[in-house]
Every structure is written in C-alpha cells, then in structure tokens.
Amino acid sequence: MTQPDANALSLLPTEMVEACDDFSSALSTCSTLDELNRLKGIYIGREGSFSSRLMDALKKAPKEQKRNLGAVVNGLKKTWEDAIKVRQSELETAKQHLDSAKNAWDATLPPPTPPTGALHPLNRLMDRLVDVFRPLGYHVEEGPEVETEEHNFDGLNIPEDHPARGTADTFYLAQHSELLLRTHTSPVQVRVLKRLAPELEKKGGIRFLAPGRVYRKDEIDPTHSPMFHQVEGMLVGKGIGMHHLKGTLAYAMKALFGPEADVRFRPSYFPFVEPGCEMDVHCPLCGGSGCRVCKGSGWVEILGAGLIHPNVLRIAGIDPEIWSGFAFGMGVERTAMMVSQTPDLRLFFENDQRFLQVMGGLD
C-alpha cells in the first residue's frame, strides 16, 4: 500500500500522522468482516472518523496550505478505501471457501447420523420396576391425574380430618372444589378394585402396578418437588398375608439392586393398610458399611407397604372375610437419586442434556 509523501504528511496534525502509520498493521489484523467493518468506521466513517477529522483539519488550514493539504487528505482517503476494499474481497473469498468446505459432500463417506432420542431416566426406571414385577404376573393400570376426593381419599379409608385433605397439602381445582390433582397413584387401585370386584371370583384375584405422576404442595428444594413420580402395586387374593408381601418385595429388591440386596421391615401407619410397614434396603452403594447416602446407618428407606385395610375392600364392594391382599408404593425420584448418587432432585427436571446423557446408564 502506497504511503503519502513525508513532506506532505508534515502538514497534518500529529495524531493523523500516527493514524496513518497504524493503519497498515490494524488492517492486517482484521480476520473477519465484522472486524473490518469496525476498522472502516474508525477510518472512513461519516462522523467522528479519521476521514471526517481530516476534512475538519483541511477547513481550518491556512489558505496557502489548502491545496497541498487537500491533495494529502484525498490521497489518504483513497488509500484507506482501496486497501479496505482489497481486504474485504480477501475475507469474503476466504469465507466462501470455508462455507464451501463445510457443505462439501463426500460420496465415499457414510451418511451423517442424526441425533437419537432416549427415554428420560425416570421413565426408564419406572419401566425397569415394571419389568421386575412382570414375571410375578403383574400388569400395568393407569388412571387420571385429575381426581375426585372419593377416589383420592374416601376410597382409601382416609378420614375427613386427615391433614392430607387440606389445601395446604393438596392442589384443588378452583372452579371445581371436588376435583384435585392426585396426591398418590393409589386412586388407580381404588378404580381397579371397583371395576374388577364383580369378576374377582372368576379371575381368582388381581395383581397390578400403577406408575405415574403425582402432585403435592411441597416447596422446591434438593429433595422435594410439587410434582414427582410413584410406582404402586397391589395384589388381592384369598389367604394373602404379610409373608406374601415380604417375599414379593424381597424378590423385587434383589431383582432391582442385585442378589446381595437385603431388606428389613419396620412397623408404620397408613390409613389404607393394616398392619402397615416401611421397608428399608441395605444401601446398594456402600453395601451396608455406611456412607453419605444412607447417612452412616447402612440402610435406606425405599417404600411403604402393608396388608390392604378391610375398609378399602368393603368400599370397593369386596368382602374382606373372603379376600385379602397387600399394597406397596415407592417414590421413583428417591430411588433414582439413591442409585445414581444424584445430590439434587431438580437435576431430573432441568433438561440439561449433559446430565441426561450421564444418567443414561441408570440401569
């Protein structure tokens, strides 16, 4: 790029001379069109640029210097404009080559594989739980997530003064006060019992699982969410006792966590079972030696269970003198957190693909 005569440059203010000296190096460092456009604005833009300031200097110059100074100013502007056009052409050509290379198709390469989707870790765990019980003859039943008090509470022997029936714990629909978002999947059990009660003798009993979403008024934190998932199970037959429940759940935990899994049962109270219990499993992460997940105890609470309360059978139209059964329910998120050592429940709902990819190995 041709530079103006040194004598001519002496007519310019010092800052203009420095700008002229810096132009070549500044131009060579422009590697993108955006950078070049910024440089163009600095040197030959309409207002505030070196070009406009050169014109101001020309206007203020003495009359006898205007002719020589005008030639210098015009020469500098043309030099800058020509150099910027050349650099712009080079950058545009380079961009075209790069785009062409990116879009080039090589017939010898295999076709690109589109990204594939996968089941969410929680859905995968629910499917895994269903697979554990299928060999025992359990099938899946589903029900609505918007329920009535009759199915969500009354049919489960939950008294009217029970705290769970209050608006502080349960989401009621404002326009329909008798409707609510189910607080557990147990209403599915009530519906199935009522539907199959007339066929119970013919079928010889029933056994099924009820997986799905449930809702409670919990504050969102690392271990709570107003929406979560449960898998509940129920078996009704003749002569069913606690030994059937314990044997079934012990088998399920070994199928879920491995043959070394051990379980224990502790008495507990639930309105819809009598007697009721909670089941713990030997911590699958530390093998019972004690860790952060089991809080050093070696055991992790995994589910609640018990023999179906006679009132639940009566409400469904089933004679508790002839029929009996057991029911159990477990939280999917709690189990997933325990198996994967996930410290925060919210990670399952934030749709971070990095987390979901890692959790792809949940089972």
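A quick note: this is a predicted structure, and the numbers were derived from the prediction, not measured. Numbering follows the first chain given and starts at 1. Rigid core: the largest C-alpha set superposing within 1.5 Å between the two forms. What changes on going to the form predicted together with its partner chain:
- In the core-superposed comparison between the two forms, the C-alpha atom of Arg134 has shifted by less than 2 angstroms.
- Relative to the superposed rigid core, Ala83 undergoes a CA displacement of at least 2 Å between the two forms.
- Residue displacement note: Gln353 has its CA displaced by under 2 Å between the two forms (rigid core superposed).
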Given for the second form:
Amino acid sequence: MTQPDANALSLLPTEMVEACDDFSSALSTCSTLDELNRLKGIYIGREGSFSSRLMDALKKAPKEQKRNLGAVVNGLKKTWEDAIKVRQSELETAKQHLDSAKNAWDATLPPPTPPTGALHPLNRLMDRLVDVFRPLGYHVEEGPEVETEEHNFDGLNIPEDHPARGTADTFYLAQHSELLLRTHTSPVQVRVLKRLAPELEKKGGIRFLAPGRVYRKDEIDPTHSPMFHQVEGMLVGKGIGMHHLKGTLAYAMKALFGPEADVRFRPSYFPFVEPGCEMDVHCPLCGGSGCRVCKGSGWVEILGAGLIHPNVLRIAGIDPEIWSGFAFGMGVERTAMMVSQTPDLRLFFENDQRFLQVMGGLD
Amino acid sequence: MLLSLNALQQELPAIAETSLKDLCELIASLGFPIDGVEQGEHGPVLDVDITANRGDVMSHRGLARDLAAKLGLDLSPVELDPLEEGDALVSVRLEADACPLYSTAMLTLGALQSTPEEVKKFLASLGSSAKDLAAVDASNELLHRYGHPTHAFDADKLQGGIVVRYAKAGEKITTLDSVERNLTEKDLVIADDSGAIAMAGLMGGDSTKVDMDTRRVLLESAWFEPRVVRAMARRHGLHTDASHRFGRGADPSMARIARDLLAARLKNWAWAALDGAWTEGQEPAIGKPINLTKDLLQRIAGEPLSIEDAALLLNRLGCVVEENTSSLQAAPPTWRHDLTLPEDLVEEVLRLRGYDLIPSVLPPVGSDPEPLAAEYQQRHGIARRLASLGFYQTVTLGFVSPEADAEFADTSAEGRTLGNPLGYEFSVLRGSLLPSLQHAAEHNLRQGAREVRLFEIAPTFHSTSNGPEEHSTLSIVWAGETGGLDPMTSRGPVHPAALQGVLAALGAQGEVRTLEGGIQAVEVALTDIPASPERVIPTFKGFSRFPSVERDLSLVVPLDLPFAHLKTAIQAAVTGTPLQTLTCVDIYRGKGLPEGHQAWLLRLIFQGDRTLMGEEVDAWVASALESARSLKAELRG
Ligand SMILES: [Zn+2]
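Pass me the form predicted together with its partner chain as well; I've looked at the form predicted alone already.
Next comes the full complex, this chain leading.
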C-alpha cells in the first residue's frame, strides 16, 4: 500500500486517519464473505462510507489543497478496493471448497445399501445339485415327511426284520403306528415309480432328483442329528447299466467340483440296488494330493448308488425284464461339512446369523 | 470288524509280499472299506467295514477267501483231522426246522489245560481277552479265524438229552452274562431235561457253563436259520459275535469242520480224550443254481464281457458253473447266502474285475425332460426374495415340545405326537414353524445380535383322522433394533408394520404377532401367497412419453389414520385423472405438531397421454386435499 504523504494526511479529519490505520487489521479479521461485505460497506460503500466521506471532504477542501488531497483520497480508495477484491476472491474460493465438500459423498462412509440376507448353506447345496442335474433333464420330485412302512421300507426291498425298521432307529407316530418319519428320501422313488408305472411305455423313462428332509433316531452330537437332508436321484430307461450310472455321476461331480474332479466306484450293499456301489470323489480340498479331510488318501466318499433292484421295480409294477435304471443318494450335511470343513453338524441347525452370513449367499 | 494282518496272511500266504497300504486298497476295492489300522501285539490290526449281506467275510478265512478269488490265488489248506463219527453218547433231538444240523462231540479233559500264548495275543489284538479255559478260548479263536461259532457245555451239568426247540411261554434262562431272560415262543433254544440251557446262535446258559472244574465237555457246532437268530438278537438286545455270524448266514458245511478243529485244539491244549462224535440232521440246501444270460451281463457291465470270463470269475468264488455261449448257470457255494439273482452274479463278476474297469457313459435320453414344479419354484422364489430383503434362511428340526407347539399350532397335537421321540422336547411334529424360529431368534439375541431377521420355509403338520397333513409354510421373525448401520437409515426397534411390509412385498398378508422380547413374527401358508406370474416377463403395458408433473402435499394427520385409508380416499377423489403414483415420501413425528398427530409428505405424480396444464393439476391436487381433509388431515402450516 502506498502511504499518502504525511503532509496530505494532516489535511484529513483525525477519525479518517485512524480508519486508514485500522484497515489492514480489520480486513485480515474478515473470515467470511458476510463480514467482508460489512467491511466493504464501511470503507467503500456508496453512502456514509469512509471513501464517500473522503470525497465529500475533498469537495469542500480549499482549492490549493485539492490537488494534494485528491491524490491521497484516490490512492486510499484504490488501495481499499484492491485489498477487498483480493480478500473477497480468497474467501469465495474457500467457500467453494466448503460447499463442494458439503455436497460430496464420502466414499469411505458405509453406503446406504439394503441389509444383507442369505439362503441357508444346506439349501444352497441342494439347489446346486438340482442345477447340476437340470441340464441332464432331471426335474424335482418331492414326497411327504410322514410316510408309510410300505413306501419307506417294503417298496425298497428292505426285509421285514431289517434293524432300520425298529423303534431304536426310526420315529413312529404314537396314534398312527403304521406311520413313520421317512428315514431317507428313497420313498419318493417308490411313489414316483408307482405313479408312472402305467404310462412308462408312453413316457419312455423316468429321470428325477428328490431333495428333502429325513429323520433318524440319532441323538444330537457333532456328527449326528435326528433330522438331516438327502438328495436322491433316479433314472429309469431301457438297457441301463453301471456304465450309465458312472457316466452320470462323473459328469455331476465335474459340474459340482470342477473339471479336475475324478470319481471312483467301490462295491457296496444297499437292499434297494443291485449291483450296489459307493462313490469316492477326488478330495475337493486338496484335489487328490492328500490332506486332513481325506485322511491323506486323496479321495472322499460322497454317495451311495447302484442299479435299481429288480424287486423294487417289480413291487412298483414295472417289469424288470424291460426296464432298468439306477439310483443314487447323497447326504447333504456330510458333503456340506466336508466341503466347508465345518467342524460341527449342529452349526447348521443352530441358525446363528454369523454362521448363516458367512456360509450363505443369495444364490 | 477287527482282523489281524498276521492271521490273514496265514490264510493267504501270497499277500505277505503286499504292502499294507496296497492290501487296504485291495480290500476296499472288494467292497470292504478299511476304517483304520492299529498296531497290535500280534502285528497290525485292520478295522474292516463288512457290509450287512456278507456274513461269510466275517472271519480271517472269509476275507482271505474273497481276496484269493480276486487275485486268483489259493488259500492255505485247513489242517484237519476229521473225527470218526459214531453213536450218540447223549441224545440230540432237532424239533425245529430252524436248526436242521447239529454236530457234536464229547471229550474228557486232562488234568492241565493252557491256552497258547500265540492264541492269547491273537484274541487280545481283536479286543477279546482269553479266559484260560481251553474250550472257551479255542471256540473264540475258531470263530475269529474261520467264522463258524461253536459252543462247549459242561457235559456233567447236563440233565438228560439235548433238544433243540422253540422256548415255551414263560420259560426263562440265565445266560453267560448273568442276565435272566424271559423267553418267547419264537426263541430257539437248546434245552435239556431242566429246560433251556442256551439261546441258539446267541449265547450259552449259565447253568451248563464250562469252568475250571469242568472235566467233560459237550461241543456244539450247528447251523441256525439266520432270520430266527436275527429276530432273537433284536428281541433280547443281545448282539454277540455268534449272532452276527449266524444272523447273516453261516456256512453249514463248516459245522463238522469247526467241531473237528475245536476237538483237535482241546486235545492239544487240554490233553483231552475223545469220548465220541456224532451229528444229528442234514446240511440245509443253500445256493440254488442261478441262470445268467449274456444280455443281462453285458447290459449291467456296459461292455461286451464274455460268458466264459464271467464263468471263470464265478468259479473262483466257489460257484459251480455250467455255461454255453449265451448263458451260464451258477450254483453258489454254501457260504454265499447272498447270491440269489442273476444281478447278484453280475455284481460278483464286476467286483472281482474291479469297479474301476466299468466304462463311463452318459445314458441315452429316453423320456422328455419336465419343468420344475410350480410349488417348488415358488418356494425358491420366496426364499431368494426374502434373502435379498435381508433375511436369513434357517433350517430347524421338525419336532418341538408339546408346550411350544400348543402356543402356535392350530390343531391338537394328538395325531402329531411321536411314539418314540428322542425326548419330551422333541415329541410333537410341529403345527407351526414359529416356536423353532422364536428359539433361533432368542439364540441370536442372546449372542448379542442387535438385529435378527430369520425365515424358514418347511412343512407344518396338521392333525387329521388319517394322520398328519403337511402344509408348506413360510414363517418370518424380525427382532431387535433395525437401522442405524449407515448414515441414511435411522435406528429404532423393529415395528410390526415393517414385517407386514415384508409380507406385502411377497404379495401376502398375515397377522404379525409380537412375541416376548419384541420379536415380531408372522406365519403364512404357501398356498396363501400368490404364485409368481407364469410368464417369464409380464404382459406389456403402455406408458406415456409425455412429461410427468410432480406435486407434494405436506399434511398433518392424526396418528391413528392408516396411510392406506388416505390413499384410497385420495385415489377415489381424483378418479379419472392421470394420477400415476401416490406415495408417502417422508414421515415426521417430531416437535411442533399438535398432540396425537404426525406429518406426512405425500407425492402425487400425474402423467397423461398429453402435456398436462398447471391449472388442471392444481385442481386435481385441490380435490386430493379436500378428500384428505375429510379424514381430518390438514395442510401443514
Ligand atoms: Zn484331501
């Protein structure tokens, strides 16, 4: 700021001189545009401001002083205007920053997303199995959980004196002693075979998957539950053999666990199939190189299967000389525990949201 | 079943060269997975899982025989000195068909007896301790080695002759385990003049048991009908090494051999002298010839196996085979009770060849594929919708306690009660899913969850005279405090209306109940939820391309006025106008409102098939306001 010469300043009223001296500090204390506007009004406003009063004083000044005083007044006015303009631009910039900060969304804040939920892991696994078999033309068949001995045992070639029929293994209803809680999803086989037997020739065969809840009289512990899930599968056609069972399950395991998933069959025994087998799949965790889950063998047992026993077809009214087929059944919890390394079966039925959130998903 | 590797190798010396790992694989490939291997005093002990149909494999000799067939090798010969049979020293009468054959011998023991250390170790490694009674230990050793159960009676404790018969009603026996058992007329017993002295195929009786003072023994090596033995074992809860073997079918041709082996051991271990040996009855006929055609063989095998190859393998198993080019006839050996169908023979052929060799082929497509059932799809649609709305699907047990059930079920628990539940709290097939979900919600709250959102889709059971009917049911619970997890949603306790809203999103209605602890709960039958439209995409509905006009109405309304009422009233008032949507976009219940009132910000959107004029929209909004006023809603000042 150019200082007006002292000689000229002496011509001004004292209050003006003080205002001159105060300007700098007054300007620097303006921290908002409003304050600056007030200061602007005081110093360079149209009416009553210091500059307008200076102009009045200039008009009234004696002629010989006018020239000197005019230079001083104009100098002061310009100094004030310039300084206010600079400050104004500074404050405007600051305000813009503040405004844009106010409007901006902090991307590091949690977004207003809808709450998360999840399907139950056991349902997800059963759905996956259905997805795996859909391309092969399998649809889903379901049956009641309260079943008859006829569907749960007789129709499956399970002998009259088989221990599974006892009250130590199977839940029976108190008021309807002929009714029981199905011990496997296999009664769905019996129901479907009986239903479709009359139109089998017209239909040309049967293919379906039967996922569902089953019950056995086991105390609840880390590996047992009185209720669990199975997925049963069945195909009936003409000329069906063990190679078809193997081909189907080999495809399914690759679809489920990936193209590297090899399978192997071992002989086994179930009353409703002949020949019977159990199937191992390359350990989905180590891929076959051996780990804790597969006890170092590289293989894990995944399901039981076989060709439908001729007696099962016969009981349903289907001629085993013409028709043949295969059936397989998988324990859902067992597979889920194996794949996820969940240490305790009870976690699946406890329904703790923390478990469901980690193990679940939306598909 | 535990098997000593050492003893297995004695039966099939050729496997001595096979590594333990390979041997385990080999046994598993025959259908008997190895559950574990332990190191015993007598060498490694394998825990082999024998399937229920193969009683013949339940011994070292039995498994070795299957391995020998698989490998095409020969078993060690059984060192046997057949006893010469003569007249019965004690009369044996077989009165029941269930015991067609009874071989026996009487021996007088020497002054000293001792069980060889080798045998003691063998028995110990199989978890069975030697009793230092030659007759008992030898019988036990033979059972594990050859699979045929035998028994020895103290001959001096017998009263009169032996009869094998069904028990008489009310008859009792105290078995070797010192338990007194009430027999039924279906129980097969060995009896003397005093009554039952053994339960056939299960366990001997206490009154005739062999002890240190026994001087003379009467041996029993018989054959009992498997069905009868199984039923007895189950009836009395008495499952023994003997019942497992007789129950699955013993080899009748072993009856004499086992007796002879037992007698030979007594001679060696107890200086016993034979008084006489005799047999009552005949071996039952086991293994009717089975006809197997090439067609069936090749259909099941999935490859062109020849009848000759099949015959060779079946022969190795002990079948007597006759064959021509298109079929064979195989008579199973006396130890294979499980072979009755041609399919059984094919399984044996494949088993010996190895299931690994079965080709892998997708089956030809016979039937047309079918779509998934609508009910199944509906359940899945609802589950996905609820999960995307923030709810967790649960799986809970199908039975609950009678009290929990009574609180929610709509029918009596009678007809839904289990006769043999795991316990009282699991005794009723639930008439509602809510007790289970309530329990799960409480668990989560106890675990510190601030908000719980759970649902389950499962059958509920409803009593009818024919037994329980199953209804597919959806239940939802919402508990705790909702919101407040992001800056845009405010926090507060779950309101019943919110759950009603979730149900509405599914197109359903139901009565929301507030359970203890502020748990909001609702249950609906799946049949009460409208099925999702069958079309993949809905029918096209035209929409206007002219600009829409949006007007907000800020109203002060009484707290008890439901929004739905106001909406209906306004819609009725502006019928005929192009009102597209009417929603409440903000609710205010804070300060500055008259007591008992809240403020709603309503948004009305008009859109027609022409450009709308401001004046006409003003008039519609005015009628909307007028109808709102009729419900005591006022413009907010
Ligand atoms: Zn592994």
